[in-house]
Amino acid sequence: MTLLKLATRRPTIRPNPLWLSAVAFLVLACASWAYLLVDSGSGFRELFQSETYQQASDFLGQLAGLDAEGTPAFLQWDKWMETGALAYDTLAMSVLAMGIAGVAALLTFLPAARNVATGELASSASLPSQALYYLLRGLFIFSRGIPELMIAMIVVFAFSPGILAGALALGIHNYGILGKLSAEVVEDLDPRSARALRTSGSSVFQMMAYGILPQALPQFLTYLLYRWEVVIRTTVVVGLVSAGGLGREFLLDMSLFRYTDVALLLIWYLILVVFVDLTTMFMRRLAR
């Protein structure tokens, strides 16, 4: 009776999570097209009249100065070396903000790892350190859950609008970034070294600087690297509210109508961009 009840019983079909992410996935893209189709407030109406089409060129003919009186900005040489400060400003708020960033989750990434807290690396499974891990665990998530707008913003507050104050934006949400890529490169770790030098009668601290320090730096350096790149980019968002470089001359610009100033200043985004991707692709390689 017992076998014939095994052989009769029906196999237990498990749901795969990939295949229910892939359709709620599709669920949520159809109601979201749905939405833009039924809705006539999403604009997506306009995208197929030719009046939207007609204001993108007039739009793009004045920020080429087709339309401009004089000489347009971006063949002005006083422009180019008034703009260059902002753009000399606008990097030096980004290498701030990522050193920032850097030295306070290298001080802090390996007490957030949980091997290095409450795992095989650990040196003891203390109340101290588990509750040391939970706060910047806590402090990694808070950090980098509010938008570096919103941080600027209330910083701005704090301090006098300038570079200071949008490196500290960028730098207090980088910050959760970092610490929590890096945390995670260290939990990933091949502890056997580590492990190695603890029997060996190592300290904690010759451990982590020995033993998982050395595995970790060179993720850790790109991505620091790797977040340098977004930073240069989001450095106009936080300009916008007077934390100093291009983005508040942008929204100046931008407010007053010059449009060939605003063709200027986007000119110097893209060789600050282009500038810093080339700088962090070679210092990648001298990581590795």
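For the two forms, the rigid core is made up of the largest set of C-alpha atoms that agree within 1.5 Å on superposition. Just so you know, these numbers come straight off a predicted model, no measurement behind them. Residue numbers count along the first chain shown, from 1. Compared with the form predicted together with the partner chain:
- Core-superposed comparison between the two forms: the CA of residue 256 stays below a 2 Å shift.
- After superposition on the rigid core, the Cα atom of residue 60 is displaced by less than 2 Å between the two forms.
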Contents of the next structure:
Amino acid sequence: MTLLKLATRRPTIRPNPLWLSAVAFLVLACASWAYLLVDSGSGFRELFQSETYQQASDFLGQLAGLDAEGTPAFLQWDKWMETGALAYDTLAMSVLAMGIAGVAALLTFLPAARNVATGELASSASLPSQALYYLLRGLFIFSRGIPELMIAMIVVFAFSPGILAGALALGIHNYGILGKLSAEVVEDLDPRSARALRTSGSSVFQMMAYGILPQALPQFLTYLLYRWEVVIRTTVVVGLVSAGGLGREFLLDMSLFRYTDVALLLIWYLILVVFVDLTTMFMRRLAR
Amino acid sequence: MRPSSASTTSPQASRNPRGDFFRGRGFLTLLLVAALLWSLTSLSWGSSPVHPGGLGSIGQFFQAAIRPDLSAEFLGLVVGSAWKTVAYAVAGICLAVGLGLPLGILASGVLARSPRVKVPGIAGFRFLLGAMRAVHELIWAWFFVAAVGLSPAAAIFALAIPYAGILGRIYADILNDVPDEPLRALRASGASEIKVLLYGRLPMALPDMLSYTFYRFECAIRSAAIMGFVGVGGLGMQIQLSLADLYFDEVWTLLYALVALVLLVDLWSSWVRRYLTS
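What would the structure be for the form predicted together with the partner chain, rather than the form predicted on its own?
Every component of the complex follows; first up is the chain already shown.
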């Protein structure tokens, strides 16, 4: 029967969306490369010349402190202590950013889920809840679409430079990402336990607390930890603008050509990245 | 995000013996709250966090949101710089795939059979990929500018290096997760490891790999935009210039363009991913 159906089905002439996308991307890629290679200011030709390699190896030598007078910064104990304090600030900035993003997302991800807003789960579809859904989704799109660095440039208009300004910028951007991801978790979860609670007479609040959150929170935690791994790398970059932690010192040392100091900052940066990666690994084991 | 997240934990692992507080979620909650409180202590609570007059300028900034600069000549500039940002992102992703795919295959260790080659190979290439992605693309860009001078090519390479690190690591994970039975059939019929890779692993892993690459493309648009910070043209550079001149109406036009661009790529990539994974 099914075979017969398959055999007699008329072939539908519909372009496969994957092929369409592949062709579109290829066209885009060709146009981009053509634009970049034809444009003489793009610097691809200059990048493949022997002087470039000379310059690059000179720069690496300066980072390693080969031709610098005096002791390189990464061999001086007091320099380690100074920049260690900045690394401590950077770590605090990343944790504060995740705190801001996490708390804000926890407070708003339920009304931003489509099945909650339309009353599929809560059976309380109302105009305000629908309006709140669109408002929150718009907020997620905006805070997600603008990079942290640009939010930081705007935040420092009002806030004094420092840890708080940087954490706020990082927090706003990651709020959008966490909010979207966790709202999607609620949209994808199994609605049966929530419906069962609702039909057996529990309130909306009870249904959220016992039917939705226990399913959604572990996934939320995974996303939070994953974002923290990303954020610790970005904190240094936001520090360039918000003048907090390692970023400020990085800006200063690069501008003053103190390259061995830059190398020391890079070492601290990598220590922070590894530390956060190990911590999240440990925390994931706890969450299981 | 990583395709293999905690949703795949085995039922045995999720069962925590009750009473063992230091191995459970209660302890984790305590740790997270303690970390947040610790981060609050590092703030300077004495001074006011807000500038004198800072709230006024933020007010002006948000007022400009409803009247962005929509004059024809400025819109022309916006379209031009949006195209630059897209071109850098696309070129960066192309380079990142070209660099990340071979590195990812090497880091997955699927080409080697004897463990004497396999183990140091995996460790070495995984470490290389880790080092590439540990440093943020803007720091790479800055190093490129300091070492070889300012040019779009430098920004594209700076974008491609950390992205290749991420893509290579994910490619390696996906290639390792391919089911083994079809590969054993290939090996039994005498295929070399390269042929197993070409005719077995890669075709099976391709949908997941493409899907993740597309997700990264969306991130690349944002990353290409912030390259304006080191002086490379595009939306980020224009936003920075307009912010410095306090032309908030121009800033909003550019921000709307950037958000629209990111949203467009996001919709495209989620559309493609829906077809790839179903």
